[in-house]
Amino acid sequence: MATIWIIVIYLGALLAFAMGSKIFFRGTSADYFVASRSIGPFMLLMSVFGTTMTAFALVGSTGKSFERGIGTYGLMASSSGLIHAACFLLIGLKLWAIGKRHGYVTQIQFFRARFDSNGLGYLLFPILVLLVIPYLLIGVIGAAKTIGGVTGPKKTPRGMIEGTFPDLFESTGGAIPPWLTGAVICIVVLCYIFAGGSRAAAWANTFQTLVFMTMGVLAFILISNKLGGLGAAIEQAKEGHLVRTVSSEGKVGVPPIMFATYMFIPLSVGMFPHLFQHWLTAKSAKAFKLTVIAHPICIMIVWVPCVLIGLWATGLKPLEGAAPAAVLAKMVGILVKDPVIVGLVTAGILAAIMSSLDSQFLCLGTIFTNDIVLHNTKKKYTDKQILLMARGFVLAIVVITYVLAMVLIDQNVFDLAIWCFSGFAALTPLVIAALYWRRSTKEGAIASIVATTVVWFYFFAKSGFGGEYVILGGVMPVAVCWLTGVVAMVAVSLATKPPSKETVDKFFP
């Protein structure tokens, strides 16, 4: 039981630390959805980063390199540390000082504006809620996957050990159901951005941030001591990881073309809604700085002990057979025999988890509220209802990703991140083009989001929705849905009316 008693305590200082911002709380719309622009240059480094790395980064990365070795720290973190830096400084910086000086809170209103379409944001609205839903299901499922694997029973060479709570819940095996987990995950995610909205989630994934980089990191100095070291813990691994070689049918391993178009996903912070909201809470353009430095150092550290947890496992017998979304977990419990210990690390998976999932939650009620109730109408509304039908659309959101979780439970959390991120980072030629290219027109913006969903959701249903899916022998479907959005944005742009000069004054000073 120590080990439950430490996720408690874990959850509850996170609720009292996430609570205590609202001593600060201002009581408006504006402090809600953006902390009236004051989040200064360490919480925006904390919370930008908790709030990109999810459930996809711990559990999910060592759960792909189980499946298919060590490439997969190259096939992500490596050209993250990078592309994320440049997104945040030719995106991020750009949009930050576009919604300070005009007051936007939403990606969709810059974009309405920019394009002058009332219509876009109608488009836009749908296809961000339903990309942002998959990333939500992520955190969840993950969630339930590692409590799941930390309390359940596990296979150890001294025979089998039972699962925590034996008789309470025998149809697991004593481990802590999904439906538990879930419930409990959520319920405290909700009650923080009740609370304070953005700023609460701010505290927060500083808290959550620190915890999982630092309960990461002694998760793999822990494994690797009880595995005999470094070279011991590689040695061990030679034999299982030989099957993670490139087959004939390209099915295991990371084949080249594969590694290079993966390199279009991260991209997607570009368009991520909540990203765009936690940028536009920095209270100064010298805020980016220490963010796009420190960024690409802070995903080496979280994501270097994962991978190599994952490769480690492939040579345990133990393991064989096990579901990817669990290895990281099952590590822990099998290796770390310390409960306290399992707890502190279970606790560092589980702020990872939780760093994204109150941002997102918020993002969704920002937009539902600025883009679709109060977008033209002419009703006045006091804070206070602001506020209300804000939070009510959060609720509602959690509920619809709490039941699909529960339904997709068995699904690879990967690899259903990687649509997630790849939907998003297909519509960066919007963004790219609302930035740099003054040309760009309403009915090229309509073209390139109308091509690239119809695009990426033929492949999301090729793959069976949410399985790992190539195309040509490796390359990844992103790589056709971003080349669409581009050649729709392009095309149509050029054959359609320029902007209104009052439009391209506006946003090109």
The other form holds:
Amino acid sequence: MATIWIIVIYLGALLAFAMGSKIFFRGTSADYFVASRSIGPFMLLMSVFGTTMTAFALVGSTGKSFERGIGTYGLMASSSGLIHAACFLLIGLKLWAIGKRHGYVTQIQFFRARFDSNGLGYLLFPILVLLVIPYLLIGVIGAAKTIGGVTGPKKTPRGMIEGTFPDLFESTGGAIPPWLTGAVICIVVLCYIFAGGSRAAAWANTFQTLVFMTMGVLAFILISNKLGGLGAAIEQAKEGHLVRTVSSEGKVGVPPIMFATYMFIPLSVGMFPHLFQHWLTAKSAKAFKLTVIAHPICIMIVWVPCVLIGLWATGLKPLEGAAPAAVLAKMVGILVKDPVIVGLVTAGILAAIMSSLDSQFLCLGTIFTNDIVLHNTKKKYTDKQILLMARGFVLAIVVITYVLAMVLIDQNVFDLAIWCFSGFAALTPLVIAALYWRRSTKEGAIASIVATTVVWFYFFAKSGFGGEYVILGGVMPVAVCWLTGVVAMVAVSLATKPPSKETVDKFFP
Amino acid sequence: MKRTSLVFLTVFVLLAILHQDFWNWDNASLVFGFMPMGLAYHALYTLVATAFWAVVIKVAWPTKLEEWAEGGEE
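Based on the form predicted on its own presented above, generate the structure block for the form predicted together with its partner chain.
Full assembly next; the chain just shown is listed first.
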């Protein structure tokens, strides 16, 4: 029961902290969508880092390291240190400047104006929404499974221990059922996003990021102590997991070509619509400095301990055959045992999940309001009406996400995440050309989006709609999708009429 | 392209190449007695990337872009 109380206290504290931002809420749509562009360096770093780190940050990194070994850190973390910072500085900062100068609050507003095309917005809108939705589902399903695992019945050497609430939830063996966890998570996030929009998301993300970073380090220290210290802990690891050489069955290790082409995936942050919205909340360009420099270090603080925990787990008997997603929870549950610590680490996992969910809910509400409704009407809406509309859309998206998550609760949607990242990463030639190539044209942009989407969908279908899939002995499909986008953009732009001088002057200072 | 931009682009490409540390692929030795070499290298790599971006920000911060943004239409 102590575990549940810790989680309840965490959710209450999160809600109180996020709702505290309401004191600064100015009641305008600009405040709701982009916090009146008033977020300072530390909160920008925390909200950007919290948004980019999903359930993968704690659970996925440990699980992947348990599965594939040390290569996990290079695949997903150190490459992000280089590429994410590049995206924040070269894409985020410039988009912030353009957004501030011309008053944009969504990506689609920018692309429509830059390429002087309404159609481009309608083409991009469903693609962005369809790529964000699986990402949302991962969050809700991940939270439901984490809480289900913590409160469910457990197999121990002394026999089965029943779940936390055997009388209340008989059908799940005493575990809190997914419908209840999903509902609580969605309601908590909905409450603060509904009330405070972007500012509440920034405040909540700051709180959540501090929680999940602290809990990751806490789990690391406690587990290593239980294993007899760092030196003794690493002795538990299977040797094959300490290198990147691919094992004979191909399940451990990373092929060099996969390692190299995986570097395209962190480019996805350049096209995440929810990150775009966070960039626009920055008070000044200088606010980006801390994010660019400290983001790689924050990644290291979270990922190195988690990768090591995953390695240690490979040689532990009770973890044999464990599902990768359950490794962190099992290591804490089996080795540390203390229900308070289990509660704290679970709160950390929920924090990592929810710090992405809130921004995604808000961004979908923002793009529905601005890019579909307001864009298509000549009617003048008051700020109050716009706020009402945005909140209505956020509510609808939360309800749809919840229903979809419950329908798909038993599906393995975690593999979908890499496909979502690949989709966003493959679209980055669009934003790079829009920002840095004056000669890029509307036709080139449309060709790039269409070509990328077709190639991405082809690979996605070949993977069985979401499985692990590589081509040519290890090349990640994202590399091919990205290059297709570049070729289409360049070839079609050069073959079509250049943009007007007025458009170029507007976007190239 | 300005000389500084070219230097930074070259270092960026070099860092991308250094990320593919093929020489560590099958090195199972431990650094400080607990950190596998392949992991220690990439942790250090993260710090080098951080230092690189700190230098970029110090030397090539786009001051004019900030001024341009402030003179907006909002």
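Numbering follows the first chain given and starts at 1. Just so we're clear, the structure is a prediction, and the values are computed from it rather than from any experiment. Under this definition, the rigid core comprises the largest set of C-alpha atoms superposing within 1.5 Å between the forms.
With the core held fixed, residue 403 shows a CA shift of 2 Å or greater between these two forms.
Comparing the forms between these two forms on their rigid core, the Cα displacement of residue 175 reaches 2 Å or more.
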